[in-house]
Structure formats: structure tokens, C-alpha cells
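For reference, the chain that follows is the form predicted alone, supplied as C-alpha cells.
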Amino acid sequence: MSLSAHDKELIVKVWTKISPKAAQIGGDALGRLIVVFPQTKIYFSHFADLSPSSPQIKAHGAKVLGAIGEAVSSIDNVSASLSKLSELHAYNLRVDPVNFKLLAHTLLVSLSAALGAEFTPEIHLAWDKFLAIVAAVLSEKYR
């Protein structure tokens, strides 16, 4: 899957708008992930509190959106920008790669909630394609 120049423009435009709230959106997305897909809790068993509003969940969600920001900044080479993160999740953390797709879904929901009516079908499609690329890149080291 590839992004058109217009897709990239939309992704960067939205990121510029949401980046001041990235930590909040990331925390929301990760909180949604563990509620909607409870099987993902096993990767956070070292957290004292696994509730969606837990400080540890919120902090990790902020880190997730930090990585998304790096991918946006390197939108023409997402693979290089997320290579170390892919290695960490594949070799050290051993996260099942299907979870990257689940997180992409909850990120789309959180983006929609944050943007409201500004989250148009066109923006939704661009971000869906972008997050599919991110999920694929994070799964690269499993092959």
C-alpha cells in the first residue's frame, strides 16, 4: 500500500493539528486497546494498574504517539524511522504482530474522537492507509 502526495499532505496536516494533544490521544487509544481487545493486557502485565485511565497506560500511549510522530516526520521512509521499534517488539517483547493492526484501529477511533467533524472520510482513509503501513513496518522483523 502506498500513500499519494495528497494522503501525505493530509497526514502531516492532521499531525500538526493534533501533536499538542498527542499524549492524550495516545493514552486514549491504548486505553481503548486494552478494553476492546483484553487479550492485549498480557503485554502490560508488569503495569500495576491496567485500567484505561492508569498513569502507566497513559504514559505508554504517549510513547506510542511519539513513535507515530516520528513516522509522520519520516513519511517517505517509515521503515527506517521505526526499524528499532520493530526489532524491540519482535525480538525482545515478542508482541504478536496482529496487535499492531488492533492498535491502528483504536488510534483511528481516538483520532476521530479528537477531531470530531474534521475527521472527514478523506482524512480517515489517509490515516487508515498510513497506520496500515506503520503496522506492516512494525511486523517486518517477524518475517
Given for the second form:
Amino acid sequence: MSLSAHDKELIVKVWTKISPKAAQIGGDALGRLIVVFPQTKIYFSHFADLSPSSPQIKAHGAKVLGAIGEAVSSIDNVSASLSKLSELHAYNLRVDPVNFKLLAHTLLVSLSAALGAEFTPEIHLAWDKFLAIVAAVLSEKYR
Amino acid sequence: MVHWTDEERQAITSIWAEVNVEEAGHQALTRVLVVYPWTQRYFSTFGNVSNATAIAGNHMVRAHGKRVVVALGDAIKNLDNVKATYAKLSELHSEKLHVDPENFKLLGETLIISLAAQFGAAFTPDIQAAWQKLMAVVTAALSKQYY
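I have the form predicted alone already, so could you send the form predicted together with its partner chain?
Below: every chain and molecule of the assembly, starting with the one above.
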């Protein structure tokens, strides 16, 4: 599975549009993750507040979407741009890769909620593929 | 039997009251066919479903999407007995339609995303969680008669 030129265009276009509210969208996505898939809270047991409105959850969500934004700016070489994060996830965090799919889903929901009708099926497709690629890169060094 | 809290029932029925069944069905099914193009295998008799524009404009897709979401309404009216409500539908999907049950999951996900597009921030995490639970219950019920 790879990104067509058109996919890349749509991904970058959406990123440009949402980057002013990236922190809020990221926070929203992580908040949704811990509510909809409560088992994901085990990775945040060191956070004092594990509600979706928690400042730590919001900050962490912002950070995650920020990293995804970095991958967008290097969309022709996602593997290189996420190399350090890939190592971090493999050797330190060791988040089960199934959770990348769960977060990809809640991120799509947050994007959809933010963009409404502008989150067209083609844009949904491009972002679904992109997030799957990000997930694959992050799990690349696990074993 | 599935246990639903009052909040979950409320989350489901309050959103459902505002849903345009034909539009939501059209959105969700269009998204499935575009985002997961291998699902087009089930629609070879629907004419042109080979690209996003064709899919979105295809009146058979629209009609079918509506049918699916109308059936979802049956589950919502029978939250305490979705399994029995869907027994015949499950058999149909297994024996006649030969649909891989993975597709129930995919449609569930795209419906959630379509609802988020319609409702925006009003589709809160808690409301989303109730709907995800509903989609899981519907998926399980539709998969029940497969053997």
C-alpha cells in the first residue's frame, strides 16, 4: 500500500488547513481514545488525570499530532522522519501496535468532526492510508 | 444480554432522532467503497463503482445504503434484543450474500465517521463510545449465524 500523488496532495492540503487547531484536534483524538477504548489507559497510568478533559491527555494528544505533522512535511520519506520515534516505540514505550489502529480511528473521527462535509471520502481514504503507513513505520523495529 | 446504561440509550436515541437515514446510509456506504475498495467485490451488479465520483453518484449505492441504515433502526428500536432481531439478516449475509463479517466492522467505523462529520463536536467522546458499542453489538449479531 502506497500513497499516490493525489493522496499526498490531499494529505498536505488537510494538514495545512487544520494546523492552526492541530493541538486541539490531537487532544480531542487522544481523549476519544481513552473513552472509547478504555484499555488504552494502561499506557498512561502515570498521568494524574485520566479523563478526556485532562490537561496531560490534551498535551500528549497535541504532541502526537505534532509528530504526525512532521511526517506530513516529509511525506516522501515518512520512515526517515519518524526514525527516532520508531526506536522509542520499539525499545522504550513498547505500545502494542494494535493501538496505532485504534488511535488512527479516533484521529479520523476528530478530523471528521472538525472538517464536516470537507472530510470527503477521498480525503478519508488518503488519511486512512497515511495513518496506516505511520503505524507501520512506528512498529517497524519491534522485532 | 447486552446491558445498556440510561446514558448509552440516550446517546443512541438522541443522535438517531437527528439522522437523515438516506443521507447517512449513502455517506457510510460510499465511504466503505472508496476507503476500502476491495469491498466493491460485493457490488459487481451495481454498475460503475470504480471511482469515488461514480460511487457517490450511483443510485443503487444510495438505495442500498439507505436500506442498511433503515435496518440499523430496527436494532435501535430493539436494543435489548439485537441478536434475535438480526437472526434472519445474519443468515442472509452468511448463506446468500456471502459477506465476510469483517465488513460489518468496516461499515460500523465509516458510519461513526459519517456521524462525526454531521454532528461535529456534539458527537462527544461519550456519545461516540455508546455508538461504538452499538456497532460492536450489531456486528456480533450479524456474525452470529455464520458457521
